[in-house]
Structures are given as structure tokens and as C-alpha cells.
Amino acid sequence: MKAAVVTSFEQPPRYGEFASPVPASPHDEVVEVLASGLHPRVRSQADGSHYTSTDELPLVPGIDGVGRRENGELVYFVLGDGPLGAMAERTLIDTRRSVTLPADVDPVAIAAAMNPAMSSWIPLRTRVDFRPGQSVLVLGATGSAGRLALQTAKRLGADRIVAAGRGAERVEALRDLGATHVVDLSAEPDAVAAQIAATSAEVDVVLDYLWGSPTEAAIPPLLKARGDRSRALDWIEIGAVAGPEIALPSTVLRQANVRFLGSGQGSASVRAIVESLPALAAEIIAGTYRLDADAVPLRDVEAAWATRASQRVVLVP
């Protein structure tokens, strides 16, 4: 069958032949792939840099997608770690890691939105006790996942939503997606610290897609400005766009009631993730989320890999 095939971690996937999938357990099923999103997580899978990488080659990238079962039913599926991903004409799913979709659903919309929206939906629904009326800071709000995080927070009843990202015009535009306050991280460091302190001192949750130096710089002014430092703050680390490490002084953990959590593959059980998916899919189908998606034929995977547009690329047959 045709697929996007990675033969070297130094090169992008190429359109070529890959062995057709064969079920190996009662829960396995071959599905026709209708759409699969090119997420940052997929890029790290294809270049071997993700922490789950086994260095096994060749491989077909793609961690999720929309497929058609033999009975014609449409499903959204999440794949396990293995050499056969979703960017192929057909793939092998574990039916326990899939949810049924309406027959008239737009596969591209689901494939584009589920993975990035999941990054905020799951931690706010399962990792912390988030309640309507609470407040959220999104670090990295101008990225596609960050933009969806703003919309997730709004949908779940957040009262104050602070969007922090680079570029004054870009962050101001995030007010249309639910941001009540914005912080321009490209401003001078002292100005950024002042903005963080003024807008985010009393938030209940931080959804952090950046890590690295922006997080390192944001922690002290935010914690020092809290009116009641004993009030709980959950800092959820989701992505590391700005760097994989930070310097965290011990005094940070002693001067405020802050809890650092990671949210990613392994931090929540597969069962908890799958149980969260039907509600999220329903929100996407209902039009809760705004996300631009660009459908690209699977045969053009090399060209798609080279793009770094703001749109979410989705590979289709």
C-alpha cells in the first residue's frame, strides 16, 4: 500500500510503498484512513526526537486520524507506539482506542482539531479540578494548540483567560477566541514581567506550551504578585517549544502553593484519554473550535512537511 515512509531520521517522509497491515489480536482492525493531522508530535515522531521513540525504521508517521471501518462506520482513532502510523492508505487500529463518529462528520476538521485540542481538554478535565469561574494563563497562545486552549478554557467556563504569546498584533487578535487579557512575550523583559504580574497573578491554572526561558522568566513575577500565595496554582507543562529545560530555584517551591504537572503521553491512562474523546469530538462537530486546516494529498507529504504555516496540515487520500 501507499504511505508516507520514514527511512532516515535526517530526512522527511517520502511517498512510497509500505507493507499492508494485518490484524494480530481480537481488538485489531484495519481501517481506511480518511484524514491524519500533521501535528508537532508527529514531526518529532518522524525525526526520532520524541521521548517515546524506539529508533525503529522504516516507519509510517501519524499518531491519530479518522478512518472508515469495514462496516462503513467512521471512527476517530489514537494509535499506540509502533512502526505503522496513520499516514497511509490503511492502518491498524485498536478498537478500544477509537470512538465512533457521525456519518456526516468532516474528517479533516476532526483530524485537524482533536490532537491539539486534546492537549488542553484532557488536563483541564482530568488532571486538575478545574471549575467554571476559575482563571487560566496560556503560555504559547499564538500557536495552534494554544489558540485551541483558549477556546477550551472558555468552553469550560473560565472567567479570566490570559493569552501570552509573541507579537502585539497576534496576541491582541486572540481576544476574538476568548482571551480577556493578553501578554506580548516579545516585549522587553521588564515589561513582560510587569504584564505577567498584572494579568496573571491570580490565575488558578497555567497551560504551558513553551517551557524554556519564557517559563523561567514568568514564574517569579507571577508567584510574587499573588495576593494569597497559599492559594493553589497548577502549572501544567504541555509543550517545550521554547526549550526542554528551565532553572527552578528551590525557593519557588517554598514561597507559594504551586504544583507543576506534566501532561502528555504517559501522564494520563489510555482509558482516561479515550473516555474524554467523545465529548471533545462532539464539541468540534458542534463548531466550538475555530481552527484553519489545509487538506493535502498523501502523495504530497514531502511538500507538506516543508510547510510551517499557521494552518494545521491534514493528509488525506
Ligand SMILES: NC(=O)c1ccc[n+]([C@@H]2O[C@H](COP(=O)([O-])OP(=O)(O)OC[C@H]3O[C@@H](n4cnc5c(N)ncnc54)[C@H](OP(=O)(O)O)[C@@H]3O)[C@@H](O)[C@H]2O)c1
Second form
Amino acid sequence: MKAAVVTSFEQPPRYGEFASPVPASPHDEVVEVLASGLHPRVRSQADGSHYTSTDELPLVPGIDGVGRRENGELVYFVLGDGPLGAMAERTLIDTRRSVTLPADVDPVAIAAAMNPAMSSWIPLRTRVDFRPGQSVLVLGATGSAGRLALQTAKRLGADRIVAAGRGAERVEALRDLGATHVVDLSAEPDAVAAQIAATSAEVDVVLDYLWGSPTEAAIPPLLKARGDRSRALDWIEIGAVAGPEIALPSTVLRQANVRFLGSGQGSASVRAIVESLPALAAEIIAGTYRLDADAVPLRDVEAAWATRASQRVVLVP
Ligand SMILES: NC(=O)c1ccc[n+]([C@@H]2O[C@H](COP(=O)([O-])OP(=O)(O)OC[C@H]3O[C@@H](n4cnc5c(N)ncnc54)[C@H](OP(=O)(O)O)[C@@H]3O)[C@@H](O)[C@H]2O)c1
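May I ask for the structure of the form predicted in complex with the named molecule now, the form predicted alone having been displayed?
Let's see the whole complex now, leading with the same chain.
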């Protein structure tokens, strides 16, 4: 069958041949793939840099998507870590990791939004005790996942939603998605620290897509500006687009009641993640989220890899 095939971690996937899937367990089922998102996680799968990479080649990238089952039903599916991903004419799903979708759903909208939206939906719904009226800071709010995180926070009743990202105009535009306050991370360091302290001193949760230097610079002013330093703060580390590490002074940490949690593959059981998905799919179908998606035919996968547009690219047959 035709697929996007990675034969070297140094090169983007190419459109080519890959062995057709064969079910191996009672829960396996072959589906026709209708849409699969090109998420940052998929790029790191295809270049071997993701922390789950086994270095096995060749591989077909794609961690999730929308497929048509043999009985005609549409499903959203999440794949395991094997060599056959979703960017193929057909793939092998585990029916226990799939969600049945209405027949009239837009596969591209679901494939674009589920992965980035679950990065905020799952932690706010299941990892922390988030309640309506609480406040959230989104670090990295200009990306697909960050923009959806603002919308998740709004949907779950957040009172104050602070959007931090680089570019004054870009962060201003995030008010349309629910941000009540914005921070331009590309300003001078002292100005950024002052904006963080002014907008985010009293937040209950930080959804962090950046890590690296912007997170390192945000922690001290935020924690030091809290009116009551003993008030609990959950700092949820979700992505690391700005760097893999931070330095955290012990004196800053010891003066605060902050809990750092990781959110990603391995941080919650597969079962817990899958149980969260039907409600999220229902929200996407109901129109809770705005996210621009760009559908690209599978045969153009190489060109799709080269684009860095802000829309989420989704490969379609
Ligand atoms: N753990 C999970 O479950 C999960 C799920 C989804 C996503 N993620 C992770 O979350 C991260 C973001 O995903 P995404 O889908 O939003 O990616 P994306 O759509 O590619 O967006 C990345 C955003 O980060 C911004 N950015 C990059 N470097 C920055 C810096 N130094 N300071 C401020 N902003 C910076 C980019 O802005 P510019 O345009 O200015 O570069 C862009 O807006 C990725 O690491 C992804 O792997 C994790």
C-alpha cells in the first residue's frame, strides 16, 4: 500500500510502498485512514528525536487520526509506538484506543485538533483539581496547542486566562480566543518579568509548552509576586519548544507552594487518556474550538514536511 515512509532520520518521509497491515490480536482492526495530523510529536517521531523513539526503520509516521472501519463506522484512533503509523492508506488500530465518531463529522477538523487539544484538556480535567473561576497562564500560547489551551481554559470556566507568547501583535490577537491578559515574551527581559508578575502572580495553573529560557525567566517573578506564597500552584510541563532544560534556584522553590507535573505519553495510563477522549471529541464536533487546518494529499508528504505554516497540516488520501 502507499504510505509516507521514513528510511533515514536525516530526511523527511517520502511517498512510497509499505507492507499492508495484518491484524495480530482480537482488538486489532485495519482501517482506511481518512486524516492524520502532522503534529510536532509526529515530526520528532520521524526524525528519531522523540523520547519514545526505538530507532527502528523504516517507519510510517503518524500517532493518531480518523479512519473508516470495515463496518463503515468512523473512528478517531490513537496508535501505539510500532513502525506503522497513521500516514498511510490503511493502518492497524487497537479498537480499545478508538472513539466512534458521527458519520457526518469532518475528519480533518478532528485529526487537526485532538492531539493539541488533549494537551490541555486532559491535564485540566484529570491531573489537577481545576475549578471554574480559577486562573491559568499559558506559556507558548501562539502555537496550535497553546491556542487550544486558551479555549479549553475558557470552556472549563477559567476566570483569568493569561496568554504568553512571542510577538506583541500575535499575543494581542489571542484575546479573540479567550485570553483576558497577554504577555509578549519577545519584549526586554525586565519588561517580560514585570508583565508576568502583573498578570500571573495569582494563577492556579500554568500550562507550559515552552520550557527552556522563557520558563526559567518566568518562574522567579511569578512566584515572588504571589500575595500568599503558600497558595498552591500547579505548573504543568507539556512541551519544550524553547529548550529541554531549565535552572531552578532552590531559594525560589523553597519560598513557594508549587508542584511541577509532566503531561505527555507516560504521565497518565493509556486507559485514563482514552477515557478522556470521547468528551473532547464531542467538544470539537460541537464547535468549542477554533483551529485552522490545512489538508494536504498523502502523496505530497515531502512538501508538507517542509511547510512551517501556523495552520495544522493534516494528511488526507
Ligand atoms: N505532552 C503532550 O501531550 C503534548 C501534546 C501536544 C503538543 N505537545 C507539545 O507542545 C509543544 C507545542 O505544540 P504545538 O502543537 O503548539 O506546536 P506549534 O503549533 O508548532 O507551535 C509552537 C509555538 O511555539 C512558539 N515558540 C517557539 N519557540 C518559542 C520561544 N522560544 N518563545 C516563545 N514561543 C516560542 C512558536 O512561535 P514562533 O512562530 O514565534 O516560532 C509557535 O507559536 C510541542 O513541544 C509539542 O510537542 C505536547
